[in-house]
Every structure is written in C-alpha cells, then in structure tokens.
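In structure tokens, the next block holds one chain alone, the form predicted on its own.
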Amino acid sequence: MWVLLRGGYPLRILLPLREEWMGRRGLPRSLVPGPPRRRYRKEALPALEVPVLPVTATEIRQYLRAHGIPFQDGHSCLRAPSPFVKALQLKDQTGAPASFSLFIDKTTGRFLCMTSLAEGSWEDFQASVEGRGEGAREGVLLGEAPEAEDSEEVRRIWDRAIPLWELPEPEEAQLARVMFGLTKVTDDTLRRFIVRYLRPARSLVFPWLSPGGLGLRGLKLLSAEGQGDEVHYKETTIPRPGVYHNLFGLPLISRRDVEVVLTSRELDSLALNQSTGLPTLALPRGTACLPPALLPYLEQFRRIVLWLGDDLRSWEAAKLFARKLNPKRCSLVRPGDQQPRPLEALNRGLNLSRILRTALPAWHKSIVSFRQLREEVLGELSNVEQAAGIRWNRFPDLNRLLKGHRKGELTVFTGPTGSGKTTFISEYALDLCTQGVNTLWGSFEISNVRLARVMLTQFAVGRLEEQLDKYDEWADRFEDLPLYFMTFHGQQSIRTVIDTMQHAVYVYDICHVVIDNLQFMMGHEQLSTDRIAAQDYIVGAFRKFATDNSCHVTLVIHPRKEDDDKELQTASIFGSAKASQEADNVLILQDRKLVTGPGKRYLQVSKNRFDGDVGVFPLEFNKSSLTFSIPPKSKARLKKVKDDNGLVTKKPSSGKKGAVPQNSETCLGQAHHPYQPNPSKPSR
C-alpha cells in the first residue's frame, strides 16, 4: 500500500498546488472573515536608541492599583476589565465578571482582550488607559483590514477539501487512514474536530477557527511520506508558521473545564480525545515553540498535562513550557517503550488513561533525591544519541568530538583577527537553525544587514547577486527559519543583553544564543576598572544565563596577541581562566594562512565537558558561498588530540601527503550540495 507513497509523492504534488493557491510570494496576516485579531504594532526585540525596560508582576499590579482597576491574579497572566468592550453584568464559571476579558502577560506586560482580540504592548495598553494615543482617543484600535484574496485562497482550499468519510472509493479512504496511522480513529472524532482531507495533495487538512468557532483564521496542511519501515510527516501553515498561533481543538473546549492536556500534534489531540473524553489541545508549532499570546486560552485550567512526544526533545520541551505556564499546575507525561505518543499509544492498544494517570508533577522543590531522578538517568542512558544533542549537518568531524549541541551549555569560540571566526560561527549556527533549534543572534561587530546577507548566502550556498530572479524564494524559506537578530551594536551593557535574552527565551523559546562577541561588553561595565574582573563577570552571567534558561550560549572571544608562527591554545583567550574554567567547549579557529599559505584553516576542540574528546580537523573555505563545510570528496582525516600541549601539527592527508585541497569552490559551488539545508525538513 506504500507504493503510491514512495519518492515523496505527497511532496511533489503538495508544492504545485500551494504555488496555485497563493499566487504570489505574501502570505496572509489574518484571515478572519470579521474583525481581525487588531495590533498597535510589530513586536520586535528592543532597539539601542530606545531601551525597553523588562517590567515586572509588580509593577503592573502596582500600575492597575494606583488607576482603581480591578484584576484577579491568575498562573501567568493577571486579569482585568478590558476598556475596548462594555461592560457586562454576567459573570463566567470562575465568578468574575464576564467583562473581565483583558489578559496581562506578569512577564512581559503584553495583553490581550478575548472578546474584541485587540492585544499590544504594556506601553500601549498605559497609553490607552491614561487617554494617549489616536486609538485610545476613539476607544478603539487601530486594526489591519483583512485581505480578502487572503481570506479567498484559504476559503477555496477548505472548499476543495471534504471529509475522510465522503471519500469516493474506499480503497482510497483506508489508504489515507494507514498514511496517516488513524485506522483506529473514528469517523465521529474527525467529525468532532472537523477534520478534512484534500486529495490532489493527499493531505489531511485541520482548520484554525477564531475564538467560538465562528470564522476560519488558517490551515495547516499534513502530508505522509513513506520511507521505507517508517512515516515522515511534513506541516504547511497558512499564514506562516511564525503568525500561526492555533490552538486545534479550543473550540470544542468549555468554560466549565479545568483539566487539559497539551499535544505537539493534532493526530495525538484526535486519539487522546477519543481514548480519555478529557479536552485536548495540540501546539501551533509543535516541541518548537508555545508562544506566550496563547497563554490566555489557557488560564481557566487549574491542571495541565504535557504529553508532547516519545524523544528527550520533547521531554526538555515540556519542561521548558511547564516553566512558562506555571509548574505548579503542569504534569508531564515521560517519554517511554510503554509511554510513546498519543497516536502510537491508541494503534498499540495501550490504555491512555493508565499513562495519564502516571504523569509527573513538574514542579518540584530546589532538592532532589535520586529516586526522583533516577528514570531520567535511565531515559539518558537507553538514548545516548538524544541525550548528546542536536547534530550538526554541515560538520560531521564536529559531531565526532562534541556528539552533538546541547541546552544549558557555554561554548567559547576564539581566533585570530580575520580567521573568519563570525562566518564560521553563523554557518555553525544556521545549520542548528534549519534543524528547528531557535536561534537568537546578538551580533556587536557588523550590522545584522551584513550578518543576514552571509547567512543567506551560506543558506542558498551561493552567490544570489549572481542570480537575483531566486531571491525572494530563498529568501521566503530563509524568512520561515526560527532565527531572530538584536538590534544592539557597539558596545552594550551586559545587564541590557541579559534583558534581552531573557524576553527572547520567553517569548520566543529560545534553545541557542549566539554573542559576538565579549569584548563589546567591557567598556559597559563600571564594576572596577580591571578589564580581568569585569570580563570574568560577563562570563559568570552569560554561564548563570545558560544554566537558569536550558539555552546554550555560545560566546566568541577574542584571543590575546600571538606570535604569527604559534598556533592558539586555551590560554591564548583574552583575560583570566575564569572564560575556559565556566566554558563547557572551547572551540578554537586556528589560521595557519600567514605561515604555511592560503586556505589553511583548522577547527580545534581544546575543551569538551560533555564526554572529554578533543581533536582538530581541517576546513575550507568557499569564497562563492561563504561556507567553511568540508566536501564530501576530501580525504581530510579527523586528528584527535589529547590536550592543548598535545595539539596535532602535521597536517591531515587529501590525497598527496602533507596537503590540503585549495579550490573547494567546484565541490560546493555545485547545484546538489550535500550539506544543503532543508528548510521543509519532514518530522517524524
């Protein structure tokens, strides 16, 4: 039956159909056929020229007090009257007034009204209530029009898609179900949560309704690839994955509820629902990412279980998530051989109830016994593979010696003036990126102008000013990466920065921090005027950082002034031990172009916590498309070293002894690259 499956079918048919539909490169903002979700504006990381303070739980209840507003406090959010709607006299299952519909984030200020779904900022909303603002002047905001060939293109491929039931042949209706796993899913529960398939592209369709089930917001598009034993699936949002904040299945959820449980998939929601009665939502985005605008959807539930997946991914997601919703109400589901996904678990015959019912609180006090960690141990230790993190398509040498990247780890990156250490790193970091790890870049050096259009080019693995007719399709796939920018430059306060990463790791979920680099810090800092001691500050931050918020940072540092001839060591990093002691890696550029010739460029891992292997490999650069990636074709060896004292000086063999290849610009400059990412990457 997979036959018609193989070769990525669902694929090739997908593609065609959405390039009809959309019909031009924008993709819709908001496809309610009434009034729009309304925004004062963008939100955007904090700018130099007007720094935004991080406002706190207290000073917005102090802020409400000091105005006679009344508010309850809730998990994450506090509560309100909204000013945009009038006030009603009803009250909800909670016994607050129904007109209590304004929702403010205690972490980041922003709010959210339910009924007219106007939301902004913290400054907006004291704008409003203090009477600034043409918006708060007419008691409204102002809102986006919606497009209506937006809104047109989604209706006609909803239209186009029917149930799973009205299918005109049933060989074609038990197919889909097998592609799908849902041979075991009712007709009922695809009715429930109005589920269609759309034949041409052999894909599942499950709609985004606005608030009540009333309009239809978006889509999201699963296709099944058969690959061999085993199903990929692949997700296309309408709008775009970054403004697709759907939570399938709230429509069917009711006031009076107030236990939930959280699925990474809509298959998972369908089968638990089925399985267990209880309510169930499925993430927008997956273990990616649980943006805080939804966290309003969520404050009537007193109980929330995180049943996100079968991996450690999805493990350190749901923890990651039950911090944000509060671990005080959240359970998580471990993932286990007899606790897999939802959806396997139902095909499996396993009692869902039963696992339900052996969910772990996620709270817990600041001491812990092995008895409480010891199944974590166990969960490490039978997936080695996961437990070593995310690994590096581009660098498979790297992958040799650090296994792969890990949250909540400090990597130190050094080199000397013009190695090419920035180049190196966004490759380093573009590669974790396109495999789904959000990425924030903090880049102090060169305008993220500059730093975007390297990574572009690293991303497309050529030069686009060669060929500017591909510019917006490489750069819609480019846009669609969970990549974000700080709009600091120059020097910058590290209590600043800290902010910052802060906001980001909660707003956005981010799992990988890039600095470039330290020294952009120092002249900030008017702790002493000993550049050793401030510098050894702004390390023990950035590692508390790391450790407090499961985000790896990865930090480059300049090297102190070397002789020509002598290749770097750990010791050779700008200011005391104190940056190699705090790091977990340490990873060194080493450039041997000034002595040896062009091109000689190594990676040397001096340092690695994780499991003590330490090497150097050779790279090569590609002046065509900036990459640093070895060529499949290379004979390069891996050389493994003991220490910075035992560092490897003879250079790895490529065919004659002795040399390194020099043109790398045939091999990757080819149109079938081997490292090229996949932005449309299918998870399993």
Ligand SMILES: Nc1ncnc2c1ncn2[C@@H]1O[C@H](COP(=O)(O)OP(=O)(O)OP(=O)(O)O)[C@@H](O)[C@H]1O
Contents of the next structure:
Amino acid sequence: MWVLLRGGYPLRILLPLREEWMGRRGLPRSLVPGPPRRRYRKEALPALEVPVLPVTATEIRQYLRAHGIPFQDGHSCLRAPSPFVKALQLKDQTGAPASFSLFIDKTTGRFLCMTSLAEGSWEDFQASVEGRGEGAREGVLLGEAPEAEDSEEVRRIWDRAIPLWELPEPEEAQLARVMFGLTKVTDDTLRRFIVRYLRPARSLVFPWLSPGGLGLRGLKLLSAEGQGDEVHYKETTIPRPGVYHNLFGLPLISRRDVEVVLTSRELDSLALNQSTGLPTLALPRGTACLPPALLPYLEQFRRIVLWLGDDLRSWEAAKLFARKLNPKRCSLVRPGDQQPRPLEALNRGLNLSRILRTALPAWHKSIVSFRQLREEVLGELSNVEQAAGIRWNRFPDLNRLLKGHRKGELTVFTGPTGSGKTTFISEYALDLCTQGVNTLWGSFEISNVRLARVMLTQFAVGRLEEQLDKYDEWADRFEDLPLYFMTFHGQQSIRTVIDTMQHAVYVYDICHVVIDNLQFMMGHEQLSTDRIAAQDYIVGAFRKFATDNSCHVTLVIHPRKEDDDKELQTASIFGSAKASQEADNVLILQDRKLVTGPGKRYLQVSKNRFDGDVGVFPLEFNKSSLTFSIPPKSKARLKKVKDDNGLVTKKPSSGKKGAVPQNSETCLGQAHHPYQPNPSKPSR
Ligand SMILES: Nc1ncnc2c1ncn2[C@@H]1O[C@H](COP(=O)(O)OP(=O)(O)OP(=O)(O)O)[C@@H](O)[C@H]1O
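Having seen the form predicted on its own, could you give me the form predicted together with the ligand?
Whole complex next, starting from this chain.
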C-alpha cells in the first residue's frame, strides 16, 4: 500500500478536519487520477508533542550553502538541482535543465521536483541530502496510486463529453453558449483550451492535464442555472476541491512566457486569452485560495497581473495572493463598472487590453499619499455593503449591529464561565466558514473532536446520534468546508501560536482565526500584575497579527470575577483596558438578569469600531442542535441596551454610519430571515 507522507512541522500541528477527526476510510487521501503523482517517502516520524519551529528562508539558504548545493533565488521559491532526477534527464515543464528543477518554497521549505514530481517537507529534503535512510534511496520516490474510482470516473466523464460544436442540435449548443456567457468565445478558443460539454449534466468540462499535457489528472464540471435574471454557476471537481490543484491553461504556457494574467474562473481565462492573446491561467478554487503547491509553476513569470473578479472580495483576494507571489512582480485589476470580470468585459465589447493596462502595482511603500489611496477609498464608498464584510446567515441581528465580518479586525468575546461561549462562537464561525471564509480554530480547552462534534451538530442543525444513517452525508459536506484546527491543547506560548497562524495564512489563506481562549497563553504567572502584563502583551500580538495579515481574529477572554447577579460589561474583561482598546469589536454573552427562560442568553455588542452601532439581542439555545440562531417564526423583540453603568440609554441610535457613541440604544427590526439550512445548497 502506498503511504502518504505527513512529515514536517505544519502538518503536525495544523490539521484539516478530515485528518484530525474524520479518520481515514482506508484510502489514500491525495486523490490524483492520471499519471501517478510521486511523493518522497521516508520513515514516518512520530508526531511531536512539541512542535518544531517553522523554517525561514535564511535558514534554507544557509543550509544549502553549508551542504554545497547551488541555488537560485526566485520570487517565492529557491531553485536547486534536484536530487530526484538523474543528470541529463528530460527537460522540465519550464524548459530548465532537469538538474535545477527542484523548487523549495521560501516560506515553508516544502519542495517540488518539476521533473519527477517528487514532493515533500523541508525535513524530508534534509533527510535526503544528509543521506539518512540512504538504503531506501532507490525506493524513496513513490508513485502514489491514484484513487482508482476517481480516475475511472474522470476518464468516463471525459470520454462522454464532447466539444460544443459537435452537439447534434444547434439549439442546444446555442442555449449552452448563452447560459455560460460564451456567445463571443470562439470554437477555436474552446479547442485550444480543450473545453468540452457533458450533455446529461448540462455542464462544461475543463480538463486538468499533467505538465506536458499528457495524462488527465482531474476535471472541473461547471453547470449553470438560471434564477430570474441571474445565472448561478455550480462547480464540481474531481478530485475533491482540497486536492484539485489545476492551474487551468498551464499546457498552453511556453517556457519563454514572462508575463501571465491570473483569473479566478476558467471562463475568464478563455475570454482574456482570446481577446488579448496573452498567456492566462485560472486558479483552481477562484478567490478562495492560492495553494503554495502552485507557486513553483508561477516562478517563471516576471510580471503577474491578477484580474480576479468584479467585487470587493476578489480585490481583497488579489491583494492577499500578491503578497504570496511577491508583490513586486504583481499588478492588480481593480473591480469597477468599466472593469468587470474578463468574460463580462468581452461580452460588453470592452477593450480588455486597455483594462489590463490600468492594473495597479501591488507593491506599496511604507508611506503612501492620498493619491495612491483615493481609488481604494472610492472602491469602499461605492461598495458600501461589500466593504461591511460578510454577513451572517444565522444571525441577522448581528448583521444589524456589526454590519458584517471584516478582514483585519480583532473581536474580543467574553461571557460568564459555562455560559456557552464556545458553543456560540462555534456557530458564529461555522456560519462564516460555510460562506467560504477560510477558518482556523485554536481550541485549547476542549479537544478538536468534541469541538468538531458540536460544529457538525450545528451544521446539520440537529442531533446526529439519532440519525446515524445521515452521518456520512453531513460529514462529507462538512469535510469540504475550508476549516482547519490547531492541534494544541493546554498551555501554549504565544510565539508558537502566532507562528502557526502565520503559517496557516500562507498555506491555507486563512481569513478568520478563533482563539478559545486567551488564558491558555498566559503561562503560569501567579502575581496579578504579571498576569495583566502578559495578557496585554498577548492581546497586542493578536492585534498586530490581524492587521499585518488582513486576517480577522476572534479572541475569547474570560471575564474577571464579578458578583453573580451583575451583568458583565466591557470593563469586566479580565486584565487592563488594553483588550477592549485594541479590539475592533467587543461581544458579551449575557446570561444574567435578562434571562426569561431556560437556555436563553443575550448577545451584547458593546464595541463596534466600524460604525459604532451597539446593542443587544436575544439568543435562544436549542439543546438538540446546539444552536443559538434564531429559530424560524421567532418574533423579534425590541432590545434595550444598558450602558456600562447599568443605565438604560434612552435615545435610539440614529442608524447613521460614523461616530455613533457607544452604548446607544438599538432597535432591532422585525424582519428576520431565519437560517434554513438546505442540504441541496452548496456550502460554498
Ligand atoms: N444557553 C444555554 N443554555 C443551556 N445550556 C447551554 C447553553 N449554551 C451552552 N450550553 C451548554 O453548556 C455547556 C457549556 O458550554 P460552553 O463550553 O460553550 O461554555 P463556555 O462559556 O465556553 O465555558 P467555559 O467558561 O468553561 O469556557 C455545553 O454543554 C453547552 O451545550
């Protein structure tokens, strides 16, 4: 049986849910049909209790020098001779001599040999250089068996799909073109990119070809459904999204190409390439992530233009991806009325080359003038709703107060011991995660298995122990959420936690980190002054992380001991005022005084830096689904907000954006949109 390599620091302390909790069904997880993907295997290392610190680019360089290995410094990778190919073997995909075909990621140390497709962690590379396990050298390159079922399915679908122009009924071909917005895309373009159509599924089929264009490694199916005036697209990939690493268009890239345009959809790449003649590549999962595994394929480009879409989310993603690609070589096309996504631009008869020329450099100096910012400000003003962030599906009242979940902010969350903080924050984060917010959990108090169980129950909105026959159905959908867990338990140093978060942002494009709870990073200081200083330091570190990485951090902090009959206030958060000062949002789970029935809690938003609205709304706990979301048909109630002095503020909030004073009263409207989970709805 083939063995998957899971060596190296990151995988030990940062596991996607499927490995941490679901267990394996006895099948290799990297389901890559087509020619075998090769992995470098060595003795499986036991999981370390204490994580090794991640490697730095300087250490990698020093190591290579110390071992006499020549290397070239690239944009995101170092290039070195590959120990996994024999000299004078075939040239690699980029045409470089195979002997220099090893790409080492400067941030993680992971390597990929472009010629043999061997890959592994930095520790694996070192082991190979140092000849550890030399005896196994001949056998270290393992072809990982493709998932037989998947590769058969890929082949079967591909064989049944036909080019659009070969459809027997011209009306059917015309309808497909209209549905996918392809009326201006020529047959020649579809032929070059080898796009087919699967009649029974009414889907376009995009192939994932091996480097060199030989084998078929996977497929993406795109179906379109008309809903009113809008067309909704649904994507299905084989293998599953987490391992679908297709840079669509790669076989058309020549080794001499030094510029490329990255898009977030295959259809956009077709439009761009047709109208500009430029090399284009589409990212496998759109704006959701840029997996570092793709970076070696982008090393050859001196200039990369990112044209990801027409909304603020695409713009945010472009900025994040540029950081990973090295901003100095990246330019970004700003979304705007006259700069829609490439396919729409083609259909509207716009000049795509001209739009590309307006791309802005991603590189910013430390000091900028308003001239450089004015476009960004305009973008925010003209997309007020999107600038407010992602709205919760399950908590409409939270949307009314906070307006949405935004990148780069710090949310501090507190509540009495045992009041349901973890349970609430789990649903709050899950809600965002089901909308494509890549989420990392640091649960230091309860185990990941227990947390995942709570989350899955909330996801299914019901007890699964009573319907185990549905378990796989829910678990399969849950498994595809962009959800990761740190494997820490108990006390941890803040440095290790921040390093792990940093790593996760790079590898998984994490946009939301939940830390439950801060007390687990405080060490064992006994004196209260030391504890307060430690907490201030930690809060400062999370604040900086959130800002620097454009990543939202939600931090659970225990309250200080209060009288049992007193409601919590911002000042009840343990420690000095630093936490509430640094936080953009302060949320308090109240379960005193206002309680009118069993299970009922109130959520108080006591600080809201984005637009000032604060308020309180009831949460009704459902013990079987472990959810706090508003149940269908629940009547909204007017909520009065008490300020920190326990006074009811009489004036209602003006509802205007801007400096609304804290503790203003907020009336919550009647029109609730209860979250109705719909199993047929795709989770992302
Ligand atoms: N509103 C509620 N009513 C009744 N039980 C609840 C409510 N909310 C949560 N619970 C239950 O209470 C238990 C504790 O919840 P949880 O762990 O979320 O609390 P916590 O505030 O995070 O605790 P701690 O202070 O120890 O961190 C769980 O079993 C949960 O299902």
